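Below you'll find only one chain, the form predicted on its own, shown as structure tokens.
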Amino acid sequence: MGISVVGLSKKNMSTVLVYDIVIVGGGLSGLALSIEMARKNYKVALLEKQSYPLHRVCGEYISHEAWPYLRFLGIHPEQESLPVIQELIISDTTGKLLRHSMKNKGGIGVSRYWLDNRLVDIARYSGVDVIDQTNVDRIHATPTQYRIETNTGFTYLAKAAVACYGKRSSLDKYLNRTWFMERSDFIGVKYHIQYDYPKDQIHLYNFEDGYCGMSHIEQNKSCLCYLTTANTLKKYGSIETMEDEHLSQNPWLRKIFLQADFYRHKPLSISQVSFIPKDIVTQEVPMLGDAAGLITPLCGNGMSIALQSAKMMAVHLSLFMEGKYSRTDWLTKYEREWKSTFAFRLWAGRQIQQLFGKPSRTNPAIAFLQKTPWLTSALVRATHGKPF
């Protein structure tokens, strides 16, 4: 491992390890950034609280905009036999369908399990010290370095630290992030299933107080992921009962839950999913991916945004590490670019989300969009970006 053992901290008797850069969180943004910086010959530690390989609650769709960057990292989508998504299918709560071509704004279906595992291998090959099963308790910025304290008895010191720990973490509370105290009622649930439908389609099914996305991924599997509310789950008492009695009121979802083969009986789930705008830099700690802001799942671009945020961070972080930026320059310029690139897309996603999951809004909206394909195209463009 490319580390230096400095000694023991008398305060907590933890071993102190020194790196150039410490990245907290090993999702897409963290892995991509670690690869970029290790290729620039920096000593990089990537701290992930879970163990690789792992599944995550995610829609598992990457739009075409991210393909150039995936190739740069070492993954070539066109060579991987991954399903190419070219058509959007949306149902209202009664089952009426809207079909829309996405040939110019489509993407690929790929599981986080597959993609994260490939990126982990690339990161290790690039020289990153990937340290999983490590939970970060604190990140503290001093005038000259960052101190990262973990639950494993190791404390990390680095010139730069970046937070890529996902949708919600105890670190948000420690860093006193304002949005963290606002409770969210949203919960996410994900399955991998086998179900027969065209491989070039991504489906979005509406139901009362939620919506469900489905698209093909690798190995003839599909990702089935839905968002609903904790109050809805509480009403039915269990996920299985909620699916049988509530989600299945949409005839398409009823058919899927009856006919699909589920690879795991119990789904992955996550609570308190928040779409509230977040601070991009907190106490001099910059945020990437979902830690910086979460796009609504119906827009299907969280994975692309995570990767693009890593690419832009690599540019600004490199200038800081080279001494061409002060820390203030690094954080300010990154925050400014993040907002100019993503703020509108996340805002547009929140506005579109208000049309879904409520029959009184959803059903008229779908009927109107069926008659105005140009508007549907405009909504798709609003949540997609340019190739990077």
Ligand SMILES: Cc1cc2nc3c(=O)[nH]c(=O)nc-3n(C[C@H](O)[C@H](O)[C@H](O)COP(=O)(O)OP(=O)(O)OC[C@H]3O[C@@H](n4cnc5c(N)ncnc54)[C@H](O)[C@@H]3O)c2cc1C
The other form holds:
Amino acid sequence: MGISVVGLSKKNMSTVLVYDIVIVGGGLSGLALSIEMARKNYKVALLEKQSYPLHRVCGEYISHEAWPYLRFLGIHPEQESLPVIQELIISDTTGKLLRHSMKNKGGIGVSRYWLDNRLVDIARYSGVDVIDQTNVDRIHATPTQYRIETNTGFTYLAKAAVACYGKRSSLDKYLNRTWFMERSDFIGVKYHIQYDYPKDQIHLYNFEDGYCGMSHIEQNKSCLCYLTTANTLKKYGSIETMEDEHLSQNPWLRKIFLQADFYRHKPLSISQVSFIPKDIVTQEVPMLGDAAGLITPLCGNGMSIALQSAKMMAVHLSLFMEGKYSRTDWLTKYEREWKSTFAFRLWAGRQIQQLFGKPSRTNPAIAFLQKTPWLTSALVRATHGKPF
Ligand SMILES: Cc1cc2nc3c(=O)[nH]c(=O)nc-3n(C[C@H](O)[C@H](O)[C@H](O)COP(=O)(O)OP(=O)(O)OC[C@H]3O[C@@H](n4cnc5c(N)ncnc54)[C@H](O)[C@@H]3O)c2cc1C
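Okay, that's the form predicted on its own, but what's the structure of the form predicted together with this ligand?
Now the complete complex, all chains and molecules, led by this one.
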């Protein structure tokens, strides 16, 4: 257990706080890791740039494999009346449907607003100092500790720091991550809607240059979330026109945009969504969740990967904190395990995504999968992991 010392740094007169572990970014991976380490009695600070509670752009379907770990963290999906999803319906760009049972592989629908906020409560209860509205500007590894500088005038020193800051952050630029300079054309858009269809289904609607997922979440709502390109948006000038004139060429999406009740008229949106492989450890800073690599959303298990990477990190980090691993052992063993567990799934997700978004490829592929359910099962298996 570390001690917290408050002092003034001579260099820039910022207040210095000392922790055992500082976690940068309070999404799923950061929250899960902070809970694990606080339960082991380490003094943990979780720094999050936004303020809780918050909505995020995400399809909000969490695959079955994460259930045991969610229970370990303190969330029991079966007691929360969350919709259990067991059937996948895929529509090609013309509206033709493929149905596939996911009885052993499905998941649950839950909003990130609900899930992340519940984890924030558990983290605080477990003793984590959850510090939101704090942007981390720099992380620097010295031979004995990490120095984390923020925009609030506080500098944090810790034996260990872990980066859980998601798909893209100014920190990527600061840490000189090479892929950061490659621009990505993908954008994501999300709504919460009310729409009538069976609760146990997840729908994936294709349209030119993108796809849109829909599944139930808590309180009879559904999440409608799509990925498309900035170029397509530019062509139509606004999200609304793009939905009316482009996405609505898929008859199922046309029906949804006409008939569903939208909870907020304005959607949440993000840009520069990139799926290119990333470095798992950068300048002695280990990456978790999307900071280490984002799986294409059509696979529906980025959240599970974020949680599993936290579980994996907790084991290696504990050995480092106990003095059984050197820093090099900690970082190299985590990196090796991350690659052997996730690299193939992320690669498979990128290959499958190439089938989507181009009617000349998507429509024959869906027609073929319709006739070969074993192949659809194999694709679902390739992108989903075992329960952890
Ligand atoms: C369009 C789309 C749809 C998706 N749909 C699904 C789905 O249906 N199912 C699924 O499982 N996954 C889905 N995903 C993926 C899933 O959302 C992510 O994999 C998951 O959120 C990763 O969690 P994380 O902890 O790595 O990052 P996040 O949850 O993104 O959290 C990162 C946090 O770090 C904070 N942060 C960033 N920079 C700083 C900084 N400098 N200082 C402090 N804080 C910082 C951010 O504010 C954020 O809160 C989807 C992704 C996209 C883009």
